[in-house]
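Just the one chain here, the form predicted on its own, laid out as structure tokens.
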Amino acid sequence: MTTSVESVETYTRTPVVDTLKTENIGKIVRLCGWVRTRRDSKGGFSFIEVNDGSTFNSVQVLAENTLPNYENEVLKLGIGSSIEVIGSIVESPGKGQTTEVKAQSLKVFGYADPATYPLQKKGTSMEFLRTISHLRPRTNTFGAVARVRNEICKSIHNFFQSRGFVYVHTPIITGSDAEGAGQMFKVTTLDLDKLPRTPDGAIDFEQDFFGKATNLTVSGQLQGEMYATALSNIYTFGPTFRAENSNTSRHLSEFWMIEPEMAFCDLEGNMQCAEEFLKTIFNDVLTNCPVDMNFFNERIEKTTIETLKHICDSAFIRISYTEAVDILLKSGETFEFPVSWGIDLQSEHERYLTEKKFKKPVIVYDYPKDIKAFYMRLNEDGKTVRAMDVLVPKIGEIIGGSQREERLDKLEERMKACHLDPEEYGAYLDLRRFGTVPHAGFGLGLERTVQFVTGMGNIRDVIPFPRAPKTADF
């Protein structure tokens, strides 16, 4: 039994994705969305393509000239106009579509002037779309990016929640630098034109809002460790900030990080978790976003689906840093950055290992201590630490992590060697004084992951509103 037009309540909206399902043929629906195209027929009707972002595909609306507002409103609809259609889902006689909506009424919410609306039926560069980030999600590409990004986020939460991890919100404003890099954005309420000074001429941060120098966080790891040493398994998922003046296709100043931390866990357990984590994300995207992923595979990067499937089906190779360097030295390859023990592996080295040597994802572990952060557990050789990087084709490193240094004396030695004041990390050191445990964790950049999955060429196109040097619009 079909529903009458009058019984379709105003709050009930049928998403486009549901109007495209053949099992819904015969139903009366309230469809709302934005016009993608309008074609008028001499027979006295118009075909209007409508999309609401619920799916990559649009639904065709058949609007006949018997509608009371056909001449005055329907024939004025341009791309970008927003409408409400109440009508029935019918089988479509057109090629490439199974259903369409036959309009019984059509209401215009808002017109978009074709003379000024910047998204028309023509090719548009990614550079231009970044200047209209408020409108670019209406395009096929950026709608697909948003849905894939959403699926990845959902998969991340499901992965950890299903394994008993506790989601912890770590602070965005912090007084410490987890990486020891110093490239941080300062947070202050001081009047920059009248900065208070100490007797020796330094800025007097005691007069600032927090009474000390503070910054935007580069990582939630240190605070995550604090909760892991009470709740065992936790993860953080939030924005992080790096004040690096990097204008590349792989760098952002604001990005989202996922950082699990596991108590009673060593490097082996850390590597296993990271492998399962990536496979789960990629499998979920392939399973739940088939239309969007087919678009990326056809229009953006023709091997993205094949690459993801290969990763899901592969056992990750595990080699030490020393073994990796030996392989690179014997490869016969000419690298832009020469290889020697002690260097930080570059993307070209990582990609050789995963694309040419093993043709699989590779986890490299036990890196030289001098190129890694202070908190990583020192190995017995005194030269390397229990660090790991997960490498995948096309980009190299996608995950970085380590077993943490749980021994108080070793941690203090490493901090001093890195020119960090242990007194500024009193709370962090307390974790080693009061019931210390072996623990490990890693970090995954959300945007790097979305870029890898979609094949998008620039990381600024996989975050809604990119923040980069000289870029803070919208």
Ligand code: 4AD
Contents of the next structure:
Amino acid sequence: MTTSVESVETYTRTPVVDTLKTENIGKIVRLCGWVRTRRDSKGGFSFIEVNDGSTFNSVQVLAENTLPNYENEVLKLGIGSSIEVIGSIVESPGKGQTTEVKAQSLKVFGYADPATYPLQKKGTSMEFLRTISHLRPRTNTFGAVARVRNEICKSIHNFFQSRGFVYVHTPIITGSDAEGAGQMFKVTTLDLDKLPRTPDGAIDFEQDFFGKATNLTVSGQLQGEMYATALSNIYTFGPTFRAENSNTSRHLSEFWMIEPEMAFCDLEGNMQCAEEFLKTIFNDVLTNCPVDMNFFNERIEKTTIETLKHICDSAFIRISYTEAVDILLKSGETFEFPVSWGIDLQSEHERYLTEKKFKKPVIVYDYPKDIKAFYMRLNEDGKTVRAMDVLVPKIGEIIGGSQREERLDKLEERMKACHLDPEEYGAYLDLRRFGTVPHAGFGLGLERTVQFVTGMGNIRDVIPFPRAPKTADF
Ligand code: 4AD
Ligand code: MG
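Please give the other form, namely the form predicted in complex with the ligand, since only the form predicted on its own has been shown so far.
In what comes next, the whole complex appears, and the chain from above leads the way.
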């Protein structure tokens, strides 16, 4: 089907991804994007590679010297310039592409000065690209990361929506500490130079904006439980904030977390849900992002596709914390942090289990109560809680979750042992006073998921604008 140039409406645009399809040969299109390269031929024409982020690949535009602005404008186009081309999709005689766009007109929106445009050279380092987070989405790698991250988010919503979970928005500003770990960013409008004091010298938060001390949320779980104990199955998906001073390739100060919470569910059901959830995400990315995933597999991490396929096809390993410690003790490995029952598993231990011992995801459950949060259900042994962590190769912990303590007396005891004031958690305790039910849930870190799927080495490169200690640019 051929349309005439006159019928091309300027509020519509054909994305590059569609100009690459042979079924569109013969169509007249309005193509817009940023120049990746320009090659001039002695025969009086130029090839311009145009990318618009709609797919990994660029489309080749053929611009002939019969264009009225060929000498004055087309020959000035360099990497980063933005253009509009109206032209027809034709079969490409050249190697490496099946279609190209033959320009009937070419308009320049804006040039990019080659002397100052920072993305001139190929193979610029990830560290350098982090200093230009506003331009790095124009690179192959960061475009691919953005599309895969988007696909993962779509898959997450689909997974829960298709199972009847209700998407609940939990607050970003909160007065409670969901993890009881005190790693929170304070939210205040008090004048830091003139802090109001109470008679005993403490900061008088009654004079603050909310009339009390508030912080950015570390997790939506507690509020999630409030909705799960009414709507049964819910999930949250939002930003969370942690003021832990961890300068690692797996920690961010601001990251996105997905937290399902299920009433009438125990740890077994929680593990089942987590396993199905991860497999669905990996499968969706492999199915729907083949071009981007091939790039990651070739250029970033040679085993990523194989690893994801293998995970989708086999069952996760499930071992108790006590069994995990036993395996580590018998491993014959020398770890930097020595292993004994009661320690918090370090990333080196987690990686030994998933990378060396089992070579697949491992769910470790029933952790010692002293290294886990106050809300986890106490086991009969009085020493361990119904916690679970899902560990994956290279990343270590990707999911943390638990069956929740639904018994009022036990929960109050645990809070006191953790030096938390039950008065401050009155609403949370009400859930145990009025129609309490067994329930369970977990949190998946979105960035660790994107990191795992793409094979990107540093978590700061899988979120558009990373926040980490001493880092809050853009
Ligand atoms: O294990 P965490 O701390 O669990 C919770 O917050 C629970 N409230 C979840 C729940 O049961 N509803 O965090 C969950 C996940 C981790 O497994 C990890 O993937 C990610 O969140 N995560 C981080 N990701 C990036 N940077 C950090 N600083 C992270 N801390 C946790
Ligand atoms: Mg955890």
